[in-house]
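Just one chain follows, in the form predicted on its own, and it is written as structure tokens.
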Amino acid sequence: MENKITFKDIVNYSSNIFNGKFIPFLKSEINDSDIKKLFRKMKEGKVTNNYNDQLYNFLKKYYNYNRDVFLTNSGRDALYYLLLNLNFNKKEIIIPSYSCLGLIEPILQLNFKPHFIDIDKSLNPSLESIKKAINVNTAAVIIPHLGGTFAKDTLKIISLCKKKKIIVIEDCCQSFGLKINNKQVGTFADFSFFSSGVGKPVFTPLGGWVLTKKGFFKKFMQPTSKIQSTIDDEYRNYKKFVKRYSDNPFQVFKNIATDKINSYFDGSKRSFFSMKEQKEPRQVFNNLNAYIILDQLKRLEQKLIKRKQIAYKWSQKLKNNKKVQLIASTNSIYNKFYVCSEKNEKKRFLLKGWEVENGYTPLHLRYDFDKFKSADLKITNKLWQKIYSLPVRPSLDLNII
């Protein structure tokens, strides 16, 4: 099979979508009827529960009351407020170049400078690369637990940074629910942040939180927006989310077309700040979204069991396929099931009706980010174009894999 996408391929791909043979990578798994009933009760003033407080208390209990929790609108807002409150004097923050845009946005918004490091073959931050990047201007190192997999050198990185008096922050946006030796991810370093947004283990319209060692912040600065959303605004935002992540053929086709257009413009080498207006995050977290997040958190254990079953099924299906390499993912909740192959193998999945998620375009290759410092990015440059993820969302039927 040729790498090039032909007109016939496009026709076959579109046919799968409109004939119901297409398996979306993401799909909303929120019980829509429950939300409709709750919305009606909220409109009638019959709901007195404060779900924000309940969500906060759920998370405090989850962390055995040993950590402080601060709720935010998203994972990137969580990082923004965390960096704001840490109030660093030094200006460089070490992050893997193989990361999402949401990791670098808060860093730039607060006028810090990213220092890009390499990954290893498991997509974890490279310890050796971090050693090369650390310098007198280093304020912090951020460790993403990518795809829901515990970064294997986490403890070594924390030990190294402790000796050099450098803050370590765990990026747990894709890994909530992961435990290592019965210890929750996000509690290995003194600071961490989480997301319950799109494509995360807790998959809802928005949400996130900061986790810190107990009592570190006497007061956590988190400005409240003057703009207050109404219950209708909240529900309208929820309905947009449900529509966006449905398996309706027309919506799926629209999503794919939109994503293609956005990815084209995202490849521009123009200034990041000229491409996207930068605004301070706003606190508009609301009661309806708090309920949705809380409800999904309560269902998470069952969802994680299903993810592991799906990941195992993929592993068995692909174990004899020498053209598709499985990315090592021990100690994982399998928020992503990463594989690595040439484009022709990826094309096979697409033509069979499976939507795959492309890997990241490294940050040093996006916008004008190549102006920032970087350590040797040998593995990042070698692998990034070959990495993608296969669906492992909990609502998948195991029998179709």
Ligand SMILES: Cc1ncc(COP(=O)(O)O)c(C=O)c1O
Second form
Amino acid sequence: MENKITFKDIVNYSSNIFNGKFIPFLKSEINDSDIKKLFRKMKEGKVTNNYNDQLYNFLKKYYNYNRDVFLTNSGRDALYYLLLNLNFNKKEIIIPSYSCLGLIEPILQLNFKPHFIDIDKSLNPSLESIKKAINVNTAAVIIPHLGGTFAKDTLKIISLCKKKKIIVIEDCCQSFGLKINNKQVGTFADFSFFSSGVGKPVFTPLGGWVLTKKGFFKKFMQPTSKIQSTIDDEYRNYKKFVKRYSDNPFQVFKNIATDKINSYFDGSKRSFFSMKEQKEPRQVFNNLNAYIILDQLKRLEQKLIKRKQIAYKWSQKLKNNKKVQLIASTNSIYNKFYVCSEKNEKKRFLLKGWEVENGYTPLHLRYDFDKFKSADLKITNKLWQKIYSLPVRPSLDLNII
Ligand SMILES: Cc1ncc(COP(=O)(O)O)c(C=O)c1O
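Show the same protein again, this time as the form predicted together with this ligand rather than the form predicted on its own.
To see the whole picture, the full complex is given below, headed by that same chain.
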């Protein structure tokens, strides 16, 4: 198959979208009529349940009451408040360059300096690279369990950092629900953070939380509930989310165009904050959003089973295809099903109507982030252009793979 995109490819791709043969990577799984009804009741003042409290209690129970939980609006807000409360006097935070803007944003907002490290073949932090990056200014190391796959060197990294008095934070934004020997991800290190935002295991318009060792913070500075969004704001935001993650062909077209425009700015070497309003995250979500998150949380176990079945089907389908390498290992909830191939294989998926999600452009190649320190990024530089994820969202029909 030709690598270049031809006019015929564009026609085929578009006709898939308009003939109902297009399979979007993400689609909202929230029951819209439930939310509509709840919103109406809330407006009439007929809802007495405090879903924020119920969500908080659900999470406390999930962690067997052994951890402290602080709810936030997103994963990045969770990291923001965690870093703020840890009150470091050292300035460097070690993160993989193969990561997203959501990870670097709070680090920069709080005037820390990221120090980029390399990944291993499962796209998680490389222990060797961390060893090279650690220095007298290192305050913390962040370990993302990317794609929902356990970072295999987690315990070694924790033990190395303990000796050097460096804080380890698990980034569990893509891995909530993963357990290793019955131990929940996010409880290996003393601190971790989570997201229930777009494309996450709990996929809702917003939300996140910080998880810490019990009793570590006597007082945790966090978003004040006085700056809570209104139910109307939240419903409006929810409606936008449902529209954005629908499979309406016109919406799909709009999404593709918007993503293309956004990716242009990424490579433009401009300062990140010149592109974005730099504002302190202070809002917390309201009862309506708390309900949406809680409702999806309660369905998580079922969804994880389905993800496993889809991942198994993909592995069976691709096991004899020498041109596509599977990245996900067994210790995974398959929030993404990462694979690695040359462009023409990816094109084959796209022309069948499967929307694949591109991997990250490494942070050291985005905006003006090349000004920050990096360890040797050999694997990152070698792999990043070949990585993408096949759809594994739980609502997919197994028979179409
Ligand atoms: C690994 C990882 N860390 C952090 C974040 C930030 O989460 P949020 O988008 O909820 O701010 C994301 C989300 O994209 C993520 O995938």
